[in-house]
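A single chain, nothing else alongside it, follows as structure tokens in the form predicted alone.
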Amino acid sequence: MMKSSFQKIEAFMEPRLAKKPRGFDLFTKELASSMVRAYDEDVKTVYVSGYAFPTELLWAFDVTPFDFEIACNNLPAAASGNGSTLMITSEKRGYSRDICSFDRLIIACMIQGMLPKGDLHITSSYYCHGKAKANEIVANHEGKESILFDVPNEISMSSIEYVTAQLKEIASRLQSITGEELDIDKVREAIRWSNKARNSLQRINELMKSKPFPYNPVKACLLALGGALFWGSPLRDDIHQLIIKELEERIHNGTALPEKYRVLWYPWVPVQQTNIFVTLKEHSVSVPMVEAARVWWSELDESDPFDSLARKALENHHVGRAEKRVKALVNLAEEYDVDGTIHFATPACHGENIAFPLVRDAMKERGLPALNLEGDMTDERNYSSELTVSKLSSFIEILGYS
């Protein structure tokens, strides 16, 4: 069922990159060929969170990586809101509804047999604990071991001794499933790729002040969370490059979208159908900037890789003190130049969920409205339309004040 729905979203996307080339169809369909390359019992396949994983390790290996968070939520019954008719699976085994729908969506799919064979298991310490456990118990089901990529919350000489450590026991592990000695060579060739689509990307979040806001927010954010897989491929600048094209040609010919007021949105999009994006612009709000949408890493170095990809990991504004991520906010408020400022707030995101005070503190220093806008990435039981259009619309109105 899972393979099947990739080879659907592939056939469907080739005759209309085809027809006419477009950066988020060539990153769906480019997603989806990926996600079928992992059913190949030739091809091996590495389970890893691209976005909490420098994955540029990866492509210096003739490996296909799979995040099965991304592929589950693609599923046709995860993206239309019907994710529950997956989860009951899951939730009949014992896995109760305050686990992440994600997570329990995930176990869904294993006890189903619909998830590809993992060769290695890597998950990461921080964005989510309920994924590294979910990552565990797929592993386990096949017999494999799950490795955890441990990233401290500190960033010092030994925090980045001990992460490239780590990095280099993994390329060991990559080395042992392919049967390839590590080529510091092609690591350093993904390193010059990720620069490229890092710089690409840089103009990207550049374009996306011009006001009116010519993008789309949920492209962005679900490009910057599914295409994190494609850090180190040339695959990334490519589809950059096209966005950046768009965007230039909207700007000039003046066809963005009326906007009233700029909000910032954070942490991440619904992958469910939701009309959160329908009404706000229906009162003409743009979302300018998405948290995971930019650029928050250093440019990496190819003459010393893995200190270069320890690093990257280490600066993720997910890991450490939570005034870091907070004054990162703030900076991206001030420099999108927006009137308030939205957290999509989900049931098991516990540490998320308690960071929002400071968040919401910080921003009204500065005099920016924050809402706190409850709902759930894939479970439409934990979602109410009624309830959104409510909130949303005395933001709006308090907007107007502000």
Second form
Amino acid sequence: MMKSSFQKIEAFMEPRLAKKPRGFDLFTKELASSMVRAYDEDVKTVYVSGYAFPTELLWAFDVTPFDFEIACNNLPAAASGNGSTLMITSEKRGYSRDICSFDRLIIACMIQGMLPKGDLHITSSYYCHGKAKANEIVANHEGKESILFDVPNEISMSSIEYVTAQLKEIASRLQSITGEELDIDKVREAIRWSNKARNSLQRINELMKSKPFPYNPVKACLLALGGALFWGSPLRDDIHQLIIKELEERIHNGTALPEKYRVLWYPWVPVQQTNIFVTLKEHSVSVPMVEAARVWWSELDESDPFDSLARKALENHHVGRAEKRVKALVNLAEEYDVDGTIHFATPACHGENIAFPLVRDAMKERGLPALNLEGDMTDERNYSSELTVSKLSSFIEILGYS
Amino acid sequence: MEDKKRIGWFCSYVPEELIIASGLEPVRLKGQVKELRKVDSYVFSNICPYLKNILDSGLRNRLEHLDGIIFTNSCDGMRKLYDLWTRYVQTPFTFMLEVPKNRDKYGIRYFSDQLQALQKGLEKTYDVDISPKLQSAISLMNNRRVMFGKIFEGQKEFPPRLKGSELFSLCQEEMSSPKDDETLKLEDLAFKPRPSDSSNADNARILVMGNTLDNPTLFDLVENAKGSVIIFDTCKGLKHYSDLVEAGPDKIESLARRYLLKPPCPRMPGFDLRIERLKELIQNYSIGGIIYSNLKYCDYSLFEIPQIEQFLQENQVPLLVLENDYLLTDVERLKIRVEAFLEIVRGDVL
Ligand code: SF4
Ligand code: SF4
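Having looked at the form predicted alone, could you now put up the form predicted in complex with its partner chain?
Every component of the complex follows; first up is the chain already shown.
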């Protein structure tokens, strides 16, 4: 069922793209195609959390990266408000509803036999520990070893060394599953593509500052998370170039929705259907920036690829002390000239949620109201549209006063 | 007794040896409040109640007896607790010790570096030189582990040498009282004669496992229902005392090895290792039933419980999962569940 749903997306996108190539459509199509490819018996499929792993390394090998989190959580079921129907399968196996809905869906897809066979199962320790456990469960289920890319919360010579050593280990695992020797020039090539796409993303983020805001925040966030798989592939830059073209056209033609207030959104957007963005639109509130779309890492150095990729992971805004991230969010709020911020909390995202008061207080010091919008990424049982609308409405009123 | 400065620690991966060698007193951190009052305006409701209790205690100045705290990145919540603490509470000395999740040579090397950083932090703050005293601190802690090893060994007998509640309070005391406290009498307990009263000899032999458990109520409930907690393997139980720091040219590396390679807690990768260990404990201690004490919202446990459940089902060992709020406030409910479970373990109920 998972494969066929991605095949349908592919088939739907192809003619659309042929008619008018748009960046987000290209991303959606390519993501679906890579998911479909992961089922191919002849390819080597590597499970990975794209948003939390330097995927440049994978593009240097002949493997198909499979972002198991994005695949399971962007299923039409989850996106159309039926995530819980599937999640119940994992709950029946004893996985508590207190576990992140993202992880319950992964386990449910595994139980239902919907996942492709993996040749290597990699995930990482940052953002949350839940996904590492989910990855281990899936790998065990397939009788495969799981690899934890462990990224400490401090950046020092020692942590860079530790992370670099792990990337080299992973490279040797990739060698053994593909039977290919590591070709360092291919890693360098992936790094070049990644740097190119990093530059074009910076250009997009510059254009996003334009008033009124010319794009769609949900798309920006989904691209940041789902598209992370393509860092290191030429595709990522292709997608960006199309988006740049669209943005420039829109800015030039003045195509934008009315904008009364601007807010910064962090960290994730819901996958399930909600009335959040419609409500914001109705009140002319734009979201010019979602945290996930930020470029947090320095340009990669192709002369020292492993060290460079290790630094990219360690520089992630969710790695390290919260004050680093708070500072980054405050900078974004200033750069994008927002009137307030919205924190979308999925209940089990503990690391993220515990950090909220620090962000709230930092924003308050700058006179920016910070709303905590409770909801859930994919479990519609934890979402109330009435409550959300009422919270949003009061927040928008506050934006008017501040 | 000399009044030393006290350093609090949360996690079993913090080497007390470094604190002792600094001339400071390591104290295991426990929640100090019976009712949460301040914490709810700082954290969401669905956060592990242990963390909440600690933060509430800090916000209400109930941890002022501590001069410093060593945090670890045990879990996402703990990692962020450090951030909240340094912003809203503050203590003269705070340190975030990164404990790697990988237990290979790279993990050990990185953990050694972290321990060195902790050593330097302590030395600088307290103007001490740790190295000359490190060996004696290692010997002291190793000696305790040996004694605990013997005490735990006595639990294999029928009846066990100590009641579960005695064992539990002994461990609690060991982690909270000064290391030169003579009253602990570990040697006496290690060589304690077999109890003459053997009325509980074939009674339900229970293993308590799970995450943080600081409250003796559960042990009392089992004993009141005529069951016997033989051992407990929560994060501050049996595995906290297992494995010695081996002698080696580099003492910091030896510490890193012992701490990182001791039996893993659920934060580490490796469900299979945990199951393997559980299997051994059931056999070695002739366990009849398992109580998994689970602090609500602890992801590690939530992911582990179904694996354990499946293994125990396949091996026909009864399991009771007791989700709790750290303070174990709902005693009546727990009591009913424990009593019913013990009946199952004894085979009174099919
Ligand atoms: S939403 Fe948070 S807890 Fe859930 S998978 Fe993502 S990072 Fe992890
Ligand atoms: S019990 Fe679980 S959630 Fe609580 S501090 Fe320990 S590991 Fe973290």
